[in-house]
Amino acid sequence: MAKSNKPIVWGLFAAGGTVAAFVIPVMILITGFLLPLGLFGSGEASYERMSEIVGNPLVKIVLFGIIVLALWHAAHRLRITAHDFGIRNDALVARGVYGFAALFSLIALMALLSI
């Protein structure tokens, strides 16, 4: 039997939908409008907190983890695309959209641990 990578990109595109679906919608909507709004608080909204949250170990976990997701569902989701507008050149389009899902994912992992 052939070895297949697909269970680890099937994987990834689950997971990645899913905090796609769910987390990020919900990370909007309290960094973009609840705290600007300063429901939260007048000073919770403040570049000295929010430095301070990202700033945690545990959230940088965090954020990585669903930056990472996120970028694999995309790759996914462009490599299907890709099929569906005629490019069947797949293991090009594969190695493209994995390779810069990979980039990114390395390029987020160097800015968060830069804060």
Contents of the next structure:
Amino acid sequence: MAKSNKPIVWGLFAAGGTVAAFVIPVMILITGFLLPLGLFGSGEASYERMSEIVGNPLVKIVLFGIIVLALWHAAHRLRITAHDFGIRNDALVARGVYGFAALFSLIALMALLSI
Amino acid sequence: MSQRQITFEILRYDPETESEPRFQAYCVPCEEEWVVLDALNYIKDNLDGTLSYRWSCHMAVCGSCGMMINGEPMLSCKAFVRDFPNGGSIRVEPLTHFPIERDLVVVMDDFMDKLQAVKPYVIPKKKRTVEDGTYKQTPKQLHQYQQYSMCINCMLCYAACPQYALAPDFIGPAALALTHRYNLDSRDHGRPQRQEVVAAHEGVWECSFVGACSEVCPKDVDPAGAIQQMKIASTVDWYLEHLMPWRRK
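The structure above corresponds to the form predicted alone; please provide the structure of the form predicted in complex with its partner chain.
Now the full complex is given, and it begins with the chain already shown.
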């Protein structure tokens, strides 16, 4: 039997699952609630302050990692969910979901580089 | 001791003389402490000697008496009649996803072939003679694989697995759990050989982690966990093989 190449997408899926479970909720808590509610002081949620934080190369790398891994996790998850719902055209579903993840990975990269 | 009458609707099928399976009902006076297997034995002894089913130990050790009971894969020796709704009948069918040999007996050939394919035995690094003495293993080393060694090959996990139903080539939960059991054994060095099957598409990658195998396992083996752990190990292998091609054998 030939060895499968599925580890490429599964590796991203597994890493993304860990990120989605442990990091994303914290990110939502901080950026969605604590910052806007002013828990870190007023002005911290301002455009200038945010641009300054995201402008840091280290923050860019971390953000890129979180976004890309979460995207590829979601893509693979959706592929399996489609399969579980009885959609058997796996090649088409795979192209669609991974294409979406690739496109938005690229958009995330461009957006981060432009800051 | 209280007794209650329970109707058992049992799937009957003789592929040699019948074109399709049918259900036959038997009314059995069940004792409070009976399991479904006791009722089947009662039918066989008192009502209908032609009923065929596999069983041996009556104590969840041999793994012979797996059946679909009210649609759930169960060992009939572990399914107490008192746990089923009072007044209702109990439907007994052969394990699903397998061809029927006769009545409740299924054809196991596919599972046996897959079990052999993963080499479920200790493959030592070099052959040991009797003079070399016994292998030594610490309790910690035993603990590594002990849970996965509890598998009794009852095939309930194959009946529960929707992936096996869709892709019959899938090596499947029990065979993969046993692969993991030997891979984790400190005496064993057969993982590279087993990886040929495990890392194939029909190996761990056909699993979509539904987890039904672990839910129905009567011995708490957790095949789903074993498969996910092997997915991680196979992914690490894949990256090492492709990023460091000189590691490839």
